[in-house]
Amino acid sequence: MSIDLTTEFIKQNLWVSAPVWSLAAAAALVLLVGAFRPRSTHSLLPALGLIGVIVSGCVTVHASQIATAPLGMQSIDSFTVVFDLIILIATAIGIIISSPYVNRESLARGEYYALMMFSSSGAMLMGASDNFIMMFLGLELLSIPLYVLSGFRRLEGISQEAALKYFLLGSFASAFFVYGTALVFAATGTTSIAAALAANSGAMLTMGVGMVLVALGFKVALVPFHMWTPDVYEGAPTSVTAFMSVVAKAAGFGGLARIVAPGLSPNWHLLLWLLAAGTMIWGNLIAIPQQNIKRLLAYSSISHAGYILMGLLTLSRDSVAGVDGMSAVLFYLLVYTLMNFGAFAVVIVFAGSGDKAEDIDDYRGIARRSPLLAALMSVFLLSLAGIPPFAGFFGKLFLFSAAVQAGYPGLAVIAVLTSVMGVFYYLRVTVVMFMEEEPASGVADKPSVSASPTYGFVLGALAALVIVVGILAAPVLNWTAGGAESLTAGRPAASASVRYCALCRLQRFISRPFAFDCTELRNLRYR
């Protein structure tokens, strides 16, 4: 009997958490190798990190086929698989673009890649959590490595300032989460997310959930919890900023999805509506006058958090729009990973050694010296702006459509108008690169804009994916729909066929050879 119990324990407990501990184990291995073989930091450690990410991806898919019973602390449903794979893709891209950067900036130390992988394992834990305590563990595992990475340039004051600000405000957010969890337990007698939200126990539960939402709002940089974002993004090493802008945001929304999916009280709908609207308006509005490219992308990141929150808000509706909205959120997280990493990778190349050229004025006329890099940067910026046929356009289209279906047309109108505002500051960078002359003085002092083979490969692959995922969006959206249906208790996405048919017509207009047969798409289901 004891053998059977042990076997069942391993099967249902260890395999449920296998995606997290496999990546954490790989991170520990990278840390040990870096400690005992310091000279391996330039080549071996990034390779070990990538192998660890690939192994964790395989474990994630395999574990989902073994551990299917919910245990009350974590889930490994289809949503977990899709979410974890998005995090792992972001981690792999982060490792690849970090390797040349940390070598160039003399930051190559073994703990860099290990911290990045530990942070990703915390993000995966947040997306799989069914319990507030488990989500808090994921939040801390995500955040603490990011505090260290933000101050990785130990000798520079701006990096020290970024790390200190992030640590102090992150600590306040963690305190909100802990106290909110305590209030939830006091009100309901449980820390299970679904059970606590179903209790509907009055003011104390409301206060507890509100504090938890404040903590997660800080992590995804929702207005008014966004004040740390521009300073931390500017001060942190650019490769860390790129990683943080994607993984931390995805982790926060993964946690929010686990809380919103069981069903929040209608009183929360208006608050989430206001948070989404305010984030979209303020992020885009303040991005317009920015002169530093990293601060501009920081406020851009804030505005995109508002778009994603709009998709999550559809989960509060007991309708198929919630499934479509969550599917659009997962799709957008994947697309945002590709285009944001691409934009920051170009910033790394343009800035040169020491990150000296980060002002938008430094980009004036740079297309004449490096037309290919300028063109790649334009692809990523146009995708962030939501210009067709790039993937960012389809991501926003699906989010806006889901918001209208869920009964939030006003929020969708705000999203469209703020997207138009975003076009202005994204195109401003493109205009500066292609249509303005370089200043006559100081041209000889400008850093080289030649990309290393690694960056050339990564930028080309990311730009190609931004275009391909945009034109061939339907299969990817169908994949994310499987995860959305799992999160929403298997509610079918009845509007999917209409969505796919509309997408087919749009794709035929953009590129007829790549059009899909809607009948075949409707028969594809995520396994």
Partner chain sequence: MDIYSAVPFSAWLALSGLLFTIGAIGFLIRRDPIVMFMCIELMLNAGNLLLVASARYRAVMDGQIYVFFVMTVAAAEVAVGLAIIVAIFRQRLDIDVDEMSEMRG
Given for the second form:
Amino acid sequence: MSIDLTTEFIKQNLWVSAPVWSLAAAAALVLLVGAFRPRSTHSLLPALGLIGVIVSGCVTVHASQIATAPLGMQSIDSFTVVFDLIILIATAIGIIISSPYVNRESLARGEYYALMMFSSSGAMLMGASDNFIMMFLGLELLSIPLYVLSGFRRLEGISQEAALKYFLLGSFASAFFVYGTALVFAATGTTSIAAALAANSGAMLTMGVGMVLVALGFKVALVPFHMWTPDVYEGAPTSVTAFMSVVAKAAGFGGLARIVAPGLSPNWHLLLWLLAAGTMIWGNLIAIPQQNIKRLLAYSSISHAGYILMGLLTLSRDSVAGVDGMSAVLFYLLVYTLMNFGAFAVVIVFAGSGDKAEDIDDYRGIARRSPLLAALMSVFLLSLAGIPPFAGFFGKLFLFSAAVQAGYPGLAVIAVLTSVMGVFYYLRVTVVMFMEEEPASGVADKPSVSASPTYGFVLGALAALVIVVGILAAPVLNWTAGGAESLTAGRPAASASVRYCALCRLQRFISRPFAFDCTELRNLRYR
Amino acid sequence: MSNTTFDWIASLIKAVIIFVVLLQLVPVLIWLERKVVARMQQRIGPNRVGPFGLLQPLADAVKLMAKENIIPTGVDKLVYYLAPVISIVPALAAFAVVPFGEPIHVAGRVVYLQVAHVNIGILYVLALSSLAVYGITLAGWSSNNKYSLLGGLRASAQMISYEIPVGLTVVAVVLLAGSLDLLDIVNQQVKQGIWNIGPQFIGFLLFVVASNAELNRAPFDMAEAESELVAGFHTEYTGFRFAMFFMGEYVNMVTTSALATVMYLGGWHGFGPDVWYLNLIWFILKIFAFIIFYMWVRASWPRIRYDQLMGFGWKVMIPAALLNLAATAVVIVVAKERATLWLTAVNIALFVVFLAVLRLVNSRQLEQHRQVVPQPDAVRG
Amino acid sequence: MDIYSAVPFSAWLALSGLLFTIGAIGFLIRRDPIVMFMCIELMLNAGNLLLVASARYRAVMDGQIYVFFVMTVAAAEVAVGLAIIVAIFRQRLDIDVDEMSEMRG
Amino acid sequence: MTWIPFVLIAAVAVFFALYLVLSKNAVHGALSLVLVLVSLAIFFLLLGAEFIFIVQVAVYAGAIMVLFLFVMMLLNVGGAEGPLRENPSWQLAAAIVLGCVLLFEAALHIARAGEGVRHFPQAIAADFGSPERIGQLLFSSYLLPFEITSLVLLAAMIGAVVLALRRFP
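Starting from the form predicted alone above, please write out the structure of the form predicted in complex with its partner chain.
Every chain and every other molecule in the complex is listed next, the one we just looked at coming first.
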């Protein structure tokens, strides 16, 4: 065997990995500028990072048109592009939200943004990997910077505690991933995901896949494996928590999608079903008594993982339902990015310097002092709860209808019921903000909370997007459907050539007994 | 007698010879070091026991054996006993793959002049040398003594840091030879007409400095700095166990010198006819030249400070070794057959530039020093 | 080497499974973060053993490549993990997971 | 007879793995882990992975475990009075349950071993597992992961430095 280093091979390699290396190169640039330029220029670092993210987005789209040859490690199909763009959007929002926070808490800047971008490139890698080795490296490239970022407020015990817990449990999960993939390799003799799962050879493969699912379940915080989530979310710097809750989750689901896409054997459906149901129920149930807003959002993010897993479950069924489900999953990931970042940004603004005020009690009557912020927070929370006309509602609607479509009505019922549970605790915060009186002593020493111009802009934009994406869901859904299609491209299906039509499906869905009243949706144009 | 049996017996004989010779070299080297250092410091050195003090190491050995073995309270017994042994074994084992001559033919069979001919010999040496740190670290920890612990800590940090430049310089040599086999590395030097010290001069310098630090010898002997740590990791060791650390250090020195000879000085090749016993003599001569060089360094340099050591390792050695590796790779790819020539030229040019810069910096620092420090009145008159 | 041709693959599987299990149990019952971390290393090594053994029994080298990557990543993890532990130690001169109860768990 | 080396080395590995888990002394645990790693390294050599064997000794035993020892000595946590203590019972229960499940599954595999795997090694080329072959694979099929590794290491390096800094510049 000789080394095949032809120009074509190198070129393909370059373009296939372009999304990852472009973002990593931008991260390295940010790091170097942060290290070698004087402090006065450091306020430009987030701008530099943003430019890097935008360039990386352009490179990704461009690369997807050039790279053709599958190298068996990583693919750059339309799923990768859609997924990468969602991650890049999340990274951009993360950088913007972090920049005032990082200044306020005086964290090291160059390193902060660089690690964040490295983590994102790992996330992009996970969603693009065709090989277990690649996915393992993506998982680690995602996780290692996150371990560090959660301990970034190094002088505070709570942050370090979060870093240690996240690190130990994350590495534990990685060990499961390694052993699981080792079992898969032992059973099939290949590390390629598609080839290994196609082999379908009994107990060893089953156990291997199971352990891989455990590891990824850890990353996305599915219920038996969610123990780390609240502590880490509470302890990590809030901007990191926001980033982690979105990007790590999206990455885990990207990886899961790559594993589920070739079609898992039916044995897995029940297990995934149970995981999804358990996650939805438990996450929403435990969120109710939470007193700390970050812990509340942590449990809410667990429950959202359950909803997304429900969409993913449809992918394992057949390819038509899979396209439905997967496009709903991608849509939901995008929407979740917008609303979750929004909620966390408000938390950052309210908490004040040193992250003091993070209990729900601290939010009491805050609408009096800063009505606009309270209103924005309500928008994000109501969207998370899934109340129309916000985007969260449509995201959930698509997920639920995809689940019903794929033959999981029971799961959809559970999802609807747990969403109602969710409405309760999200509304509680809103009620506390608007209805309750501020504690008497607080009025004197608490000045009105006002957001910096950056936050004003970001929050306004996110709130607007949460509304706009909801109303104009059709083009977005079309876009995500394009991504979902490439994922199921290789699988046989009853009618794979029929492009998915959301409206038809919605109408069918509405005719079902437990339908929502969503007649206004009929007027929307889908494609 | 089958081939395998023959090989096993041959290996066994070679192993025993190497073992005995290496251990017998230790007293010789101790004597040599005391003598050489003494001469450099205008002293005479040992001269009481035997002619030229030659029997001094023997007397030392008898003294050490006869001494009481003290086991301080609170030591971790098992680790405390094991540490001296651990410090010798990797060095002895690493010597197993060092070739000291062309393969010779005995009774129609090929006999390699090394205990084991493995085709990844150089990696094997690297792997074992990375284990050498355990002896010192564990000795420091198990002694239940603050200073010993500090010595062990320093040793482990130092050895991990300096292993990187050693590895990187070795990789550059491997690139030139295109093989991990130590025999091939020697033969390639003969084939290219110039020993690797030419095309890898910078690498050679880096290797010598880094291996000196790996050996924990002055000026890098922070782990046992008498002035700060009262002898560091072996403070609590007495008698024979104490002697074993010395054996470890000297065997390590021989192994490192042999490795440097193989990698950079053309191994056993020298002037004159190419017969195995002459080759052996050349090989031993080169090793001793290296060892005396190490002694010379020890006599000439004061011990450097610990932060200087780590700073030097990470900020100078590693970047320089990386650059050397990258440059070597680029030249080999670009210049192909002429790589050796180009590398030699580039190395020597770089070295000259380096010396010039050093001189410039030095003179500038002197200048600044003169300006800052006011001349004493007495001198001004 | 041929002396292993009498050892069936299941023996390697059993050994690596046993080591993995010991590591996992150790992770769960020990409270010292460094020891927990070492248990994770043990689990990774169990995976490596399985990979190398199945690479040999199938005569496919991909398993060995995977081991190479696992080791690299393990080194990276160790650097970060030990840095976290050292950073915590500087804050509070005790690193026992049970005593980390600042947060309502 | 041919079982003897396997059984011996495996026994060493399992014994020291148990020692790591049960020992009260963290440094002894680390040393026993080194022994486990070395015995696995011997297995790697016997399984035709000579490059992996070298990396296992040089990187795992020689660098990673030294780092562990270094940190333990730095923090001085490995003393005779180790930090093992009574565990919350639910964790113990969970551990034992998990262990039983894993052991059960291992037993399942042994019973049904060989699905798709040949029971005994297949013939291999002479250079199987040699550095040359590994290098060729790394620079052809596995070029992408190899490059990504550099990113992982870079990120880890930055992270470790950030965490270890006494104060931000």
